[in-house]
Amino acid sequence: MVVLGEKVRCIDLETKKEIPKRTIEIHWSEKSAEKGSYAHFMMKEIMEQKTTIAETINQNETVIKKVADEIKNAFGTYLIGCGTAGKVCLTASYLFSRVAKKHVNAVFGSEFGSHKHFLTKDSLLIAVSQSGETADTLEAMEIAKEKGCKLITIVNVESSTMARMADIVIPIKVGPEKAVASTKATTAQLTVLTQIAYALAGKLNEGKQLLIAAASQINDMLNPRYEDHIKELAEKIKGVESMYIIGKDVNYPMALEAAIKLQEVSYIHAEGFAGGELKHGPIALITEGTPVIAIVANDETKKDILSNAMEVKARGGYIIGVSPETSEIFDYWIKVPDAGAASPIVNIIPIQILAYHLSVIRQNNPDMPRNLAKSVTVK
């Protein structure tokens, strides 16, 4: 940095020239930042989701597009996060494949370091982040950078390291995220590469309708009586050591995802499966009563879904049917939106909110887990 007069000028010290200076707008009020009349942060981020996702469909197309003609043009792109990102990043994935008909590669950021042998000047690497601190995936953008890389970030704080090493930044205009648990954040990453999916495939229009549709059913969906009867089903199932959640396609990574929110908040040990792989092992867990919750999209995969959901309450478990349609298998139903490519943003939902409820029924703090942080900044 050289400062001259008083004009501030960053200079690169490896090629001597001036570094352009990035103008970054923050748009957070005070009253983001407050719980209001939330009992907890969790739970106001939560039903924050009723405009937040609308909020991150706006975003700048031409840089949608930008970064959909990068991932056409790359030898080779990397998604990149950790924990609930990347699950995101898992997501997006399979939303490429089906909508783009394009293969990106989803790695956790812990684990980049095993692909940097694939990685050339031609790679891409888009990272998703909350806090744009998170430490594991700063390190496979360095490495990313170190083989001459295109970096693209998708992220909340703009102001953060993440999005100041990157090449092109996508903000998903949240606000601030305090609980550790992340929820509004979650959505917006899946809301921001379902379009950038849909870009690639020529259909932004067609991807933003049906976020806008999915974000105003999501509105719709976020009301006390939805919110009073999953506080039920929470105190049904106060009680359990172990529950399971199983999806398939793009739900499979939601099904992890609902997994990981459960165990932050509840303290409950839950797993995650791809449904057809409970006949490999996991369904020797099953005894009765286990509490099974099954994501079920109205989509081609709805038939083979419901088939494992069925595998599992013959042998004893109490399934919890997550679908836009109830059906005779499930003891528990909660609906959603029949959202079609965008069924995992309305999916999670209804599980964050069960994940809340089950922390406060059984008298833990939804806002600060123990031994979890809201950044992940060492390794």
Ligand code: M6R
The other form holds:
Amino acid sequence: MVVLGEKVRCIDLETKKEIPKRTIEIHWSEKSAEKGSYAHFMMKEIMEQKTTIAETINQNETVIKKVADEIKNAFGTYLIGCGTAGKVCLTASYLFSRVAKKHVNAVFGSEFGSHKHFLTKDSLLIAVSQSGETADTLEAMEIAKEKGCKLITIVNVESSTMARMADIVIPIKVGPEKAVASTKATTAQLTVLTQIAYALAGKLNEGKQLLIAAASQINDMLNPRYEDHIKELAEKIKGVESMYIIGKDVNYPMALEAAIKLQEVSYIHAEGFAGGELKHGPIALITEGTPVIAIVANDETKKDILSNAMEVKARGGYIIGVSPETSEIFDYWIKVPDAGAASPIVNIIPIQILAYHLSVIRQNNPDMPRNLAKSVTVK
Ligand code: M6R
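Provide the structure of the form predicted in complex with the ligand, given the form predicted on its own shown above.
Next comes the full complex, and the chain you just saw is listed first.
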């Protein structure tokens, strides 16, 4: 780096050529990095979803359509992420199948090495990340780059290593996410991927309308009464040792994501399952009073997941329904808006709130859970 007066020039030490500057406009305000009136960043960031989803919809349409074309023409697309971002990728693989009838692979960054044998220069890798610095996801990008694949990233930090490596960058634009547990970045990543799925089906406008409706429903949903209702549930179940979450289709990966959220901030043993898998083993874990969250979308999956919840109830389980409509099976009902194909976006939010309150009631620090870092930059 050569500093001349106020000017800074970067020189490639091998070629001695100047490296052109990339200008990135960051719209984050100083205020967005402060807690304001909230006790913790986690709750502040959950509540910010009243506006972040609407802001994320506002993407450059040309870029969204370009990414959809890349997927259409690729010889295999891999959605890569870790932790929550990995669950977002898995949700998107269901969405792409449902909305665009297109198969995409969802692979955790740490597992991607085993897939490298399938890559050609026509394969496409889409890295999903909040920080853009997660070592396992970066390694997947390096592997794909070596094979000559095109790289796309859906990322929050626009100055990150992932953004610099990628051929196309889709910023999720949610401002700084400071709590270790990902909340607003999760729903924004889902928002972008939903748009891409609709663009791939040639129905971007329809997708945007669906998301605009969901954003407005979320704005209405996130009110103090709603939070109190969930806090009441947290009080009821605060002493449990284990809890489980079931979902189907796009809401199966959301059950996995719900488990991560509960694990990392409440330290309660939580596991997510595909509802239909219960009878193949996990149902043996249900005893009298075991809380089981059933994520029930108002679609063709409803009958099956309610029947799975019924199997749990028959074994003494305490059923918490996250659903637009109540059911006699539910012992506790958390109402969510009926958001159609955007249901994963709305369904995860009450579970984020539940995880937060369980954390606070159990006297944990939801912003800085034990043993975890916001950005995992080591393998
Ligand atoms: O910054 P990234 O989105 O790449 O981080 C990936 C995971 O480490 C992250 O999502 C982690 O699972 C969260 N703490 C979950 O809330």
